[in-house]
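Given next, in structure tokens, is a single chain: the form predicted on its own.
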Amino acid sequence: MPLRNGVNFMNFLDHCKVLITGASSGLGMEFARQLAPRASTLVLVARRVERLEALRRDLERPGLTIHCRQTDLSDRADVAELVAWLASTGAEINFLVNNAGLGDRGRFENSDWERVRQMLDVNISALTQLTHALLPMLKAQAGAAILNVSSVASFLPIPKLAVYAATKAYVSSFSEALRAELRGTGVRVTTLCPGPVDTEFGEAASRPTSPDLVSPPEGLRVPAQKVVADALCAVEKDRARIIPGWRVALMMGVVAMLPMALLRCGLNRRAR
């Protein structure tokens, strides 16, 4: 099996100690379910602690330690408290899954500022703060990984998803730069860029007073189970980026090659 910096990464997930944000639903819950049979420690972080406790009961098994931490990632004091708790427990996290994210659909001018602020704090500030706080711990391990959940929305500006797409562009750019900085340290960084997935995210991002966006074609939807399985496989293979679903990956490959002047024509029509 291939070695990187003297560490065998092919079975990295076996006995890993992982922290997952946004673990109470959607992809975060699926990450917990798929990692539970292999990990030795799960730290599940979300606002809805009752959901975390129910998930803990489902996943409990001998040899697996599960911690549930109620944390509002849009509250910087809560994030700081989570970091302090990790330091006080002497936890040795070697896998950070920055999964939590908020969305908002509709025109920016009609957006609720508090909702926009929360989206910026969760999608950007909390992800960055947790990564910064845990990096010394991650670098101290024999091998470690960071998986940042971005989106295909990070590849281009999207009218009526303006702030959300911009936050995900930050996540993708930050992840690529951090990956370059950490080469040779034993800490790998992978960016997950899913397309449409059937989770609670779409419903939570919709505004009651605004018409919903047109639903994406069914052929572009990828099940949450596959998204997570592909992401974990990419981590073990030390891939920089993963776009689950060959149709979505092909479409984004084409979009990436189009000149911005041409893309603007489509974006302007979408905005109308």
Ligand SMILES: NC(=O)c1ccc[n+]([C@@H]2O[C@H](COP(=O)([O-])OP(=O)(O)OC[C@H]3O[C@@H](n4cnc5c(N)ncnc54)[C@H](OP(=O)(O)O)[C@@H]3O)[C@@H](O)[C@H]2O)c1
Contents of the next structure:
Amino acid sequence: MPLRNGVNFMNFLDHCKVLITGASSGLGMEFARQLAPRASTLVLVARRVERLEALRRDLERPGLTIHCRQTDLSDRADVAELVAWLASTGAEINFLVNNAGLGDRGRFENSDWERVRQMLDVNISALTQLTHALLPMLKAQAGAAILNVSSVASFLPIPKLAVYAATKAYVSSFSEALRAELRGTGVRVTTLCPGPVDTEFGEAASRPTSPDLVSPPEGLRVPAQKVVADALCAVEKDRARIIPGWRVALMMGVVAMLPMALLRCGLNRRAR
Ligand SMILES: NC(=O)c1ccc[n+]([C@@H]2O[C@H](COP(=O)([O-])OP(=O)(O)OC[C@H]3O[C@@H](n4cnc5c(N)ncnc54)[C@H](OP(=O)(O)O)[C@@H]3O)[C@@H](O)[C@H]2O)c1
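Can you now output the form predicted together with the ligand? The one shown was the form predicted on its own.
Everything in the complex follows now, all chains and molecules, and the chain you saw is the first one.
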């Protein structure tokens, strides 16, 4: 059995105690579905608590404890309350899935500030605050993991998704640095960078006045089930980063090799 820092990482997900943000929809709900047969505790976090309760009824089985926590992650007091509740329950979380996130499609100059604030607070602040608050708990476990959901949007600036792409650049950069800092502590960090996935994300990111953007080619779409299965496999293998779907991974490999001057031509065209 592979031992890292004296910790056995095989079958880490069996009996894990996991907290998933954004579990009311899309990838977060799929994480809950795929982890439910293996985990011993699921803490499901989102604002739409009725959806979390419906999910709990679906996933309930003997040996699995499910908590639903209504939390607005754009509200720091709400996040602090979630952390205090976790400490009071003695939940001993050993797997943190920072998945909740939102986008905003359109030019920055026309954006609604409240929407931008929410994006910064959910995608960056809440992820960082939760990670900071839970680290002592994670380090106290015999092996723990953090999975931060970023995006392929983190690899390059994207006009008409400017703030969203920048928040995801933060997530990818923060996660890689944290992974290096935590080497030797028994806490591993994996960054998930999906390409386009059919969830409620696109609709939630649209503005009433958003121009119709060209949809990504069908071949680049990866089903939520595969994105989540690949991400969980990457966590068990202690991989630093996972880009689900070979076409998406190949495309991002090519993008990474392009000179910035060439990329700017594409960015300028997209911004028009
Ligand atoms: N879908 C894609 O194409 C795609 C691609 C790359 C990366 N991603 C990333 O994947 C992650 C999951 O997105 P998804 O595709 O599953 O989108 P989704 O279906 O819209 O789900 C977003 C989740 O985030 C939660 N959330 C949003 N704002 C929140 C807030 N203020 N407080 C608490 N929870 C909040 C939502 O819950 P409530 O509304 O109930 O609060 C929901 O559960 C995001 O980080 C996204 O950036 C998605």
